[in-house]
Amino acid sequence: MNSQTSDTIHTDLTIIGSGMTGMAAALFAVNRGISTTLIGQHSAMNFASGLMDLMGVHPSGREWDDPWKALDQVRKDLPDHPLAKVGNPDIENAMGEILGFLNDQALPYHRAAHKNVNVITSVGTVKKTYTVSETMWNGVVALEKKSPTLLVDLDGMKLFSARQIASSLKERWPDLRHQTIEFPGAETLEELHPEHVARSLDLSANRVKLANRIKPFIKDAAYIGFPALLGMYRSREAVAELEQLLERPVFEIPTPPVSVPGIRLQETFISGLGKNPLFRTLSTMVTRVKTGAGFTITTGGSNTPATIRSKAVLLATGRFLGKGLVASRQGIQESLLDLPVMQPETREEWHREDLFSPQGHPVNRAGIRTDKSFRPLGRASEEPVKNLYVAGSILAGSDWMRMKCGSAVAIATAFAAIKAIEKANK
């Protein structure tokens, strides 16, 4: 139920923040007869690449195949890793109550057993990764096998370039072409924005001209690469009849943002969600959130100003990009509810002399402490707020993007984080 008005909403959680963490602690809230606000106005999911990760580097730069050993050693090197304070299985519960959800809306993921997979990446490095759309996983394939494989990128599209990827890739994988092709009906635009391809892609006649521009080059390829764009809406159906006219498999490469398969993911997760009686998401800011018996929430900004009335609330506004923290000269804070962040001392030790560091820098560690239900730990003299919890890169602790496990971070503490609430309120 998607609507918004200047009446009080009453609910019993409003979880704050519509990214990738937000989003899964929704469904997993709505999915145990809890009901959900959700507010966000701005996203960073149109920055996901499409790919969750689970663990895949850790602790001083070694990559692991293995990412459920990976959170075991994370356990005893990293304790205040919130990754450590959720157990394997209901991580793992977490991951597949996500993938069956996106799989039921017609958004499949592939994943192998108990292990990492091999990604190829926009610049032609290797990224170790749990699990890609199933839109790239012949790329997984393709990638194991060192098949011959061509590339494709458009004539006029930035930030990916095809002979980059092959060049880069060329000792590991001596098989790979590349090709430029010019897109139909890019000869009228001055640039070519990936929304625009994406969406062209969604109709079948596009993908004719597309497979047409591209036979010539084929040749020995066992398989065709193209970048993320196969399709806003209907990336399966644009796959497979590529595929069919090509003779070939073919995957999608992730691209830099704008990221097609990020937003491909928000609008799933909104467009499924709003299926469910349960939820409710208003497109807006919260203003001002006040404790009492229970919360009550004010939103504002350019929109109808509403107020909710909340049991509990989930505080999922991400780090710096989603302005959940905020840097300044006198260090970091949290925005909204001004909680303590676990930091540097002084903004000199937030970075290593070292850009390239295999520690990571310690600001990337910054952010909110919580105990192992995720309550946010007040400063020294205070109780942690009944029935106030956190979850995602907002985080203290994770390092997630060196450490390669962005997606379980936000997904494995949302729903510890909602498992805490439904046993605080039952």
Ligand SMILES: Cc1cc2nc3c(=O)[nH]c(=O)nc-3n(C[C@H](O)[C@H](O)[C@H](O)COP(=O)(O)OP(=O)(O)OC[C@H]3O[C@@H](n4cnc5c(N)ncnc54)[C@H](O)[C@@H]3O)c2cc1C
Second form
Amino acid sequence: MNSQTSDTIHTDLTIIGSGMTGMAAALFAVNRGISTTLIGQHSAMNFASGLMDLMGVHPSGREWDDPWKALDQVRKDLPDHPLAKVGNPDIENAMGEILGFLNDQALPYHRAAHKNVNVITSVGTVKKTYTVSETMWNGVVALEKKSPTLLVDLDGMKLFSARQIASSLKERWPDLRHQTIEFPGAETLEELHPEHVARSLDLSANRVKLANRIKPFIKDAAYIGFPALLGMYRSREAVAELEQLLERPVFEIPTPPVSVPGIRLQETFISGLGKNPLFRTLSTMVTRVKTGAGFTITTGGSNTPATIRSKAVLLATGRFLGKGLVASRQGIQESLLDLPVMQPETREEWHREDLFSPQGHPVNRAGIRTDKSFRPLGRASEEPVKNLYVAGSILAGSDWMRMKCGSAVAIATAFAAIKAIEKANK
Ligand SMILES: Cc1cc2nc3c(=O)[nH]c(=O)nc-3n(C[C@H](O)[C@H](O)[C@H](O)COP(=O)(O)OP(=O)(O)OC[C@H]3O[C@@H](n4cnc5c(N)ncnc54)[C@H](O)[C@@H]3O)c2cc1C
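For comparison with the form predicted on its own, provide the form predicted in complex with the named molecule.
Now the full complex is given, and it begins with the chain already shown.
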């Protein structure tokens, strides 16, 4: 159990960073009886699409239907890839534990047996992913069957155009139509914010008004697709009621950030974890980590206890967006502990000349190198710091965006690190 004296928290494990990696690690830790303090500002997942990728592309741009075969290939070709350090059974168990938790918290995800599924993106491309929220699943089915489908977008919503999606997919999905609708009550607004629309669709009366505006345009459509903003806290209920009102299956399409499915994931993690007495979270930034007999962690917030005493630390601070890594003229640094960063020798080597090179850009593989237990490798002759672990996108070698493996890198490396922490502290 976490304990607290006047301004000091005592905990078995401190996780720094509350993106997908930190949240997943916290779940794995408390499920294994480890008292856990998660520190980080709870907004990193607002960007994430809400899709969970396992492994979609490797190598040189080849797309894989079977993510498990893709992972086997990665182990042969890219032994430095973080997922090459975790076996398929552990990756499967890690994904299963997360999906089980989300299901129990009423945010179910769907996947196909042993294969990737195709989803349409907000720019009208088709992307391979491993698992999608239940609210997106009908879109996977409609795309596979190429069923007559109406895509709806909302007047005033930026960066999501049903017209663009339908036009980009014209060859592949000829029976895709589009229609822009004025969101009820927002007729005079110049810009619609996805979070506001999502919250308003938590209310049944607003769903009824929206459905009434869409009905005249349905015609032969067998499915109706929307940007992913059908409810914030009641998305299942919103989709079910819209399906009833519109008399056909409905689905959501991921949007660019700010992403409502990302917010749903984040809030679900925090509220679900909050039910476990072993879990505590501080929405602040860590400013200092002192090693010695255990760790002394200092935070920057004024409303929270300033000091945490912890037996183990898991660093899950992300890459450049999360500021776990910082780039300067001198190169790439790790921001909190000054851990050595694997990176190209010079800045000139960060990017290839071809922006769309199928091999990707070397800078996207920069990061922290670890041993098989996800303990960071020190500089030559330095001993690894006892009980310090690293997981997630900050790790060297993942290039997650190009290889479509972001959530798997986060979840599977968090799982492996927590297993190692559990073993080391038995
Ligand atoms: C635009 C976008 C689209 C995405 N789309 C997909 C997708 O389609 N499929 C998929 O599988 N995944 C997707 N993802 C999610 C992606 O997989 C995850 O972001 C990735 O797994 C990285 O997670 P992370 O937790 O390692 O890092 P981050 O998400 O970057 O989180 C790191 C956190 O650490 C915090 N931090 C940094 N320094 C400190 C400090 N000193 N003290 C406290 N906290 C600190 C940061 O503030 C941040 O909150 C997407 C992400 C983004 C950004």
